[in-house]
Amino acid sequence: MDRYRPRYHFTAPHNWMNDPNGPFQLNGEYHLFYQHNPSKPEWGDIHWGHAVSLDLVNWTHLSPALAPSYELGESHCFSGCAVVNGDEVALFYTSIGEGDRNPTHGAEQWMAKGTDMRTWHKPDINPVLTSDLHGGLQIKDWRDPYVWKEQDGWRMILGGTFEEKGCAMIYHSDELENWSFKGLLHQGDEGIWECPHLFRFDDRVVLFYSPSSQVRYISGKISGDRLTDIQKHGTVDHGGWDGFYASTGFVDEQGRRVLLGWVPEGNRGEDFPAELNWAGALALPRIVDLKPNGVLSMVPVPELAELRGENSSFNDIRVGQLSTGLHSTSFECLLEIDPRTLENNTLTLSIFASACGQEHTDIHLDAASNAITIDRTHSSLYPNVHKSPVKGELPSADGAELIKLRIFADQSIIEVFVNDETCLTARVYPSLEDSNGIELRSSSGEVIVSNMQVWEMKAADIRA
């Protein structure tokens, strides 16, 4: 058994992964492609791959949806979107090759339609957008296109660079395949934005984009082809290229705002000393609302409790040190907690512990710096796993209220939900063949956890 692959995230069949493009459900049936490598587990020749769904947890997989055209100049089939417009869905891509057709300088929008849902065509009117669009403006890595549907006809966004800035590029059409360029929709202070997408909240609207480093969002409203009114600027996900990054986003059709995000496989290091014949994998999918302040909410799906096995459960525990008794390296843990007695203190979750304490993960929460931290420094015997620390911010919450934190092991990933706002998502790897124990300690007196549960996971039945 591969002891790294995760046993209820999405993973490739086999091979390299990494964004997650164009989800939508029709007909009841969740459609989801990602970028794949299908020769080989590093990145390369890339793919779309695809696999549907019933429920968001359970998957199949398909043949992959997009290769590149070879014969036309493409090399890879960067992330994209897919448009559901009536009964055909059109997908769009960034199409790179080689060249002048490369990511820098010469990208260009293509798309591909389909109507039976497992076969895609490219329309002879490829590229349906190229950089001539911007008349004078230099952008560079123009790329990733968000296709959405306003009143006054359709609306795509694209990331990429404008005067060494990061920015989402906004354009118009009428029937999706002529395309006007209607300018910079937001620009940031970082050096480049990827995977831009929203969500609409009636007349309110959330930006996400990938900056290379931890997703952001920013919420406000769009005026007049631009982003204006902003409330909020905020973290996705404390992970970034530890354990989140190029998220992108659906609405289903029970009118849910789905999030999905890619945990890149980089952590490993160099020289890692298990052969493994896949790389990357999803985060989980999360439902998303927006708040009255302008600040993010995120859930896990409700579904993955369908996953749930086997349940621990303790109350009103006062914690000096304590060893569950519990081993697993897949499960769910439920913690609430009384701040009042995390004051001055920290509250320390150990998982994938060793029983000779040599490797041990730690997340720790911290009411006095106000921190939530997943210390990945014990987290693995092997010399050169990544084991910096992902950090984040707590929520700010009335005094009265318990903390609630959800943490998700998964087998080499961790993923830390904080009262449904602070996220925080991170790989490790485990050397040792005991490190499975989950420990409970606080650094000083008591701190008081009301409840605690646990729940061993069962695999998700994700078939090839």
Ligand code: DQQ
Contents of the next structure:
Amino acid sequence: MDRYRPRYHFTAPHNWMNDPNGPFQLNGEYHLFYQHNPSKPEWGDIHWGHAVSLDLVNWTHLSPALAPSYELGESHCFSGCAVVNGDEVALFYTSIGEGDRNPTHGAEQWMAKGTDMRTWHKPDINPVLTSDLHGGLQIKDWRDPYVWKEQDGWRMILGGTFEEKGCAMIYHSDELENWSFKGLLHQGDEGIWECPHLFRFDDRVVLFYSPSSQVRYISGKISGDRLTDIQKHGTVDHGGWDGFYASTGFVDEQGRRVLLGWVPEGNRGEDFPAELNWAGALALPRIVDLKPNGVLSMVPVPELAELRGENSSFNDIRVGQLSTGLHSTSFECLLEIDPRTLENNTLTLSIFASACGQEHTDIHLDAASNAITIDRTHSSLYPNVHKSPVKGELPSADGAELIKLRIFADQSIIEVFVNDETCLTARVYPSLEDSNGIELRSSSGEVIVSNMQVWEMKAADIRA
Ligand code: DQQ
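What I would like now is the form predicted together with 2,5-dideoxy-2,5-imino-D-mannitol, since the data block earlier showed the form predicted alone; can you produce it?
So here's everything in the complex, that chain up top.
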């Protein structure tokens, strides 16, 4: 198996995957769909791949749920959502016609239905929404439906651009088939908004969108089909194209709000010298919640603990330099740090470190500049893999006594969670065989790490 393929992050059985689509849980079974090219490890001929799970950790691949209906002029099944409606599940997606966005077909919103959760058919009523629904409004890049239920009926939002700025449009329906356009739910300052979706928290909502960079969120309320009472604009994950994009979400049968995102592969560069027959992965599913101040909290699903293997733990370490003696490329690491000792100091956790010192990926915690960074400068000796830093702001202390850092490393994926609030995801592609060391150091003086734990992570059971 190739060394970069993650062991406990979801990947397609082979070839290309991008955005997660239409997750839901029914009768205990989780369903995940995703943008998939079944015949090449590159984007194209987009189908909906399908997998099921009982715990969001171990997965069974099924045959693709949706393929383009070439005979109807459909060339891709773009991103969308799923709606559980009694015993039936409806998938909504953007159908792209021949010569993408050509004037006769372009983007339309289609549906597919299923009752056995294994087979899906596209009813004759398709397309369900066409762009002439907008009256005279020139909406471009119109795609990625997300549907949810309100007390008085169904709502759909779609992403796109209006007058060169990204936005989400909103629609109403009583029965999921006839939709009326209600205007712009919200418009941002960025370009195109892809994959808008939202979670409700009583009378508040969090709207997520992917503006061709980092996934962003806005917490507020919806009244009169507009986003109002905005409390917070935030970044879901600082990885963006380097690590986390095109999120979507669903509420599971336990009532948990689960967020999923795509971990892209583009960082390995054009001429990456591996015979990879796969590309792209899913970030660890995250449970999200909304704090009273409108800020999102995110925690990887606790089910992941079932993969924890051998544990090494250290207490009250005064870090000048600590060579942990640990070696792993697939692990979880928890660090609890006394923030007072961080003054004038940077704590660095080096992972994927080679014995010769030439390769290492450094996670710097720098209280003075209030930053957490995944520094990829020395991650790989390959010249063309991406090495730009992935950087985020440290969350405000919130009265927390210790800074909590959780790091999930998995062959070529790194996910970092700081105080369950600031998230960074990045890809790295070390070249040396022994780039697997884990070390801690501080820039000057001593940083007190109250608790450090490292668990070797077992491979998830992901099978065809
Ligand atoms: N990916 C899909 C689109 C979406 C984009 C195409 C976001 O539906 O806008 O594969 O990554």
